[in-house]
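Presented as C-alpha cells, the chain that follows is alone, the form predicted on its own.
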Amino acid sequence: MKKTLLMFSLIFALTATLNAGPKPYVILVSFDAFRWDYLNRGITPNLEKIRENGVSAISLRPSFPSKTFPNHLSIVTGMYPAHHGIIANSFQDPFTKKIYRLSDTNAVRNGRWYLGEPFWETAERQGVISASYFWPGSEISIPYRRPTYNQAYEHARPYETRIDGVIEWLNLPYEKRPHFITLYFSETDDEGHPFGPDSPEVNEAIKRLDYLTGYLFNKLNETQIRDSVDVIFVSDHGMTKIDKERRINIENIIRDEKCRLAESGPFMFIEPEKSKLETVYNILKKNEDHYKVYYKKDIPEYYHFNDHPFITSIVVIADLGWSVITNRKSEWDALGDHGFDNHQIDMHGIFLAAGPHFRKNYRTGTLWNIDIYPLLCKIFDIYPRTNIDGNLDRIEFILKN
C-alpha cells in the first residue's frame, strides 16, 4: 500500500513539474463566413503572410448545420452540435417549450443548453488562465464554465478596440495573464447575407478582415511575448448565393396540417401532430424537389444529426443555393446564407495558423473543426475530454513536433 502511495506521489510530482514550465499562448480568431476560397481573390496580403509562413488548409470543413452557434461551439467543444447541444442559432426544448435564440441574451448566457465542454473551462479546471473577446458560449451565466475574463457581445464594438483588449490582457502581470484567448469578427458574415459572396461589398470586408490580421499582428509585435504566440484563424462556414427564384414554402405543401415549424432557409425543423406524423411526412415526400426529407432517424449518418432530443420529427434540408421558407415575411431578401449540407465545398470555412507550434509553409487538405479542440488540447500538454468526436490524429501532422 505504502509503494503504491509512493509511485502515486512520484507520478504527480514528475507532472507537476513538467506542467511547471512555460505555458504557450494560443490566439484563436474567427472570421464569421469567411468563404475557403476568400483568401484566393488576390486581396490579402497579410493572411498570404501567414500561408507563406505558417500553417493553411484547402478548407475547414464545419459540422451540420453549417450555422454561426452551431459551429462555434463544435470548434471549442470538439463535438457535433448534437453532442454538445447547440443544434441551431435557435431551437426549442419540446419538453419546457423554452426557446433558445441567438437574439435573446438570456438563453445565451443559461447554461441548461450547453452540454459539451468548451476548450477554455478544460484549461481552466486544467491551470491555464483563458479569456474571450467574444465567442458563442463563453458568456454563459456559471463562473467556472466561462473564462477568466470574457466580454459581453456587442456587434458595434469597434474591430480595433477588440483587439486592443487582447493586447492589454496580454500585457498582465504573468500570473494574471490569459493564455488562450478568442477573438471574433463578424464582417464577412453581416455582408455576405445581404449582398451575396461574390459582391464588392463581400470583397471589401474581405480586405478589412486582412487589415484587421496585420493590425493584430503588428499589436503583437510591440509584446514582450510574440515570439512565444500561436494565432490560428478560423471560420464558422462559408456562404453561397440565394435568390427569389429558389424558395420552396415549406407551409404551403403541408397546407392544412398543423405543425411547429422553425428554421428556414438551408433546412427547417417540422413537428406535426403526433396523429399526423406519417401523413406529413408523405405530403412533402411526394413534393421533394429541391429538398429532402427526412424522419429524424433516417437522418443520414455523415450529418451526425439524429441523436438529439430537441431535434424534431422531421428535418427538412434543401439543396445547395435553395431555400425552405415559410408564410412569414423574412427579415431581409438575402443574397447569400449558409446552413446546407457541411459537405458542400461553398459551406466550407478557412484555416491557418503561425507560431511556435506549427510547421512553416504548409500546405495540407480539408481539415475537420471537431478536430481542434484535442489540437489546443495537444498544444497546451493538458488532457482532452473522453466523450469528444474530434480526432487529433486528422490534424496533429501540421504540428512542428
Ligand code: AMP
Contents of the next structure:
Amino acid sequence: MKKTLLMFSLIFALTATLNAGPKPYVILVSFDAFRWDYLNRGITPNLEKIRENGVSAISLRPSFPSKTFPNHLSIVTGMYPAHHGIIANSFQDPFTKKIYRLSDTNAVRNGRWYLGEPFWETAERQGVISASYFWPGSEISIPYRRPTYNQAYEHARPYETRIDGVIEWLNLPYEKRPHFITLYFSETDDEGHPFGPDSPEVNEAIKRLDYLTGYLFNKLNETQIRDSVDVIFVSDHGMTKIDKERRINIENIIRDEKCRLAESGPFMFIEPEKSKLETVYNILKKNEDHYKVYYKKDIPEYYHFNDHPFITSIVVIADLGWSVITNRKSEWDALGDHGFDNHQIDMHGIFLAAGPHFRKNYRTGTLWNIDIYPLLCKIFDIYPRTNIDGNLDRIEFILKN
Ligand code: AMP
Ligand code: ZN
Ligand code: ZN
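Can I have the other form now, the form predicted in complex with this ligand, not the form predicted on its own?
In what comes next, the whole complex appears, and the chain from above leads the way.
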C-alpha cells in the first residue's frame, strides 16, 4: 500500500514538473487614452515592428464607463466595472457617504472599494511573483492583494525611469524576480484632453510613446531573459473631440430640484431626494436631447452597468462628443474626452502583443478588455477566478498552438 502511494506521488510530481515548463515573463504596458487608430498615422515605427512580430487587434473594446480606473481594473480582473466595484474615477458610497476618488491616495489604497481579484493577486497566490510600475489598484494597503513590488503613483515620474525600474526587477536574482509586471504611461491622455485627438500635440505624444517602446525593447534586449518575455500593449480607452458648443448644463434643466450630482462630461450620476425621483427623471426625459436618461434598473443590458449598489438611481449618458455639465464645470475648456458608450469606436483602445506565446504577424478584429485576465491565466497556466465576465474562448486564438 505504502509503495503504491509512493509511486503515485512520484508520477504526480513528475507530470507536474513536465507540464510546468519554464515560467513565462509578461510585461503589461498601458498607454492611457491611446485610441485604436493612432497606430495608423504612420508615426509609430517601433509599434509597427511589434505588429509584424506579434499579434495586433483592430481595436480593444473598453468596458462602460470608458474611463481610466474602471478600465484598468477591468483589464486586470476580467470583470465589468459594476462587478469589480470601480464604477467611475470618482463615486460615493451612499450608505457611509465615503468617497472614492483617483486623486485621493487613502481612498485608492483602501481595499473596501475593490470587489474583483486583479491578476497579480491570482498569480501571487499560485506562486507567480508580480510587480507594478503603476496601475490603478496596485497600491491596495492589504499586502496579499497587491503585487510583491509596486510603486506609489507619481504622475511626473520620468518615463525612462519607469522602464529602467522594470528592467531592474527583471535583473533580480531568480528567486526574487517578478514574472508579471505592469507599466503605465499617461502621455496620450495628458495631451488628448486639452488639445483633442487630432491635434499636433497628440501626434507628438504618440511619437514619444513609440520612442519609449523602442527604449523598452533595447533595454530588454540587454537582459538574459529577452527571448522569454511577452510584452502586451493595451490602452484603457480612446478619445473623442468635444467642444464648448456641445454642452448641456444639467443643473439648468433640473433647476430647483435638490440632487446629488457626481461625475460630469460623458455621463453623470444623479441621486434626487427620494420623493423627487420621478419628478427629476421626468424633467430630464422631457428635455432628452443629445443625452439619454435612465433609471438605474433600465440602463441597457449592453452596458453591464446596473447591479452595483453605488450606481445612482438616475444615470445620464451624453451622446458621443457631447458633455453633460454642472455650473461648476462650465468653465472647463477641454477639446477631448472619453467615458462615453464603450461600443463607440472612438472609445476603443489598442491591443498589441509579441513574445514567445503569441502568433507572429497575426491580425485580428476587435478584442474585449475583460478577456485579458483569462488570457494571462492561460499564459501562466494558472487557475482563473470563476466569477469573471471575461471569456478565454474569445481571445485564446491569438496564442501560438
Ligand atoms: P481620466 O482621464 O480622468 O480617466 O484619468 C486619467 C488620469 O488618471 C491620469 O492623468 C493619471 O494621472 C491618473 N492615474 C492613472 N493611474 C493612476 C494611479 N495608479 N493612481 C492615481 N492616479 C492615476
Ligand atoms: Zn485613461
Ligand atoms: Zn482621460
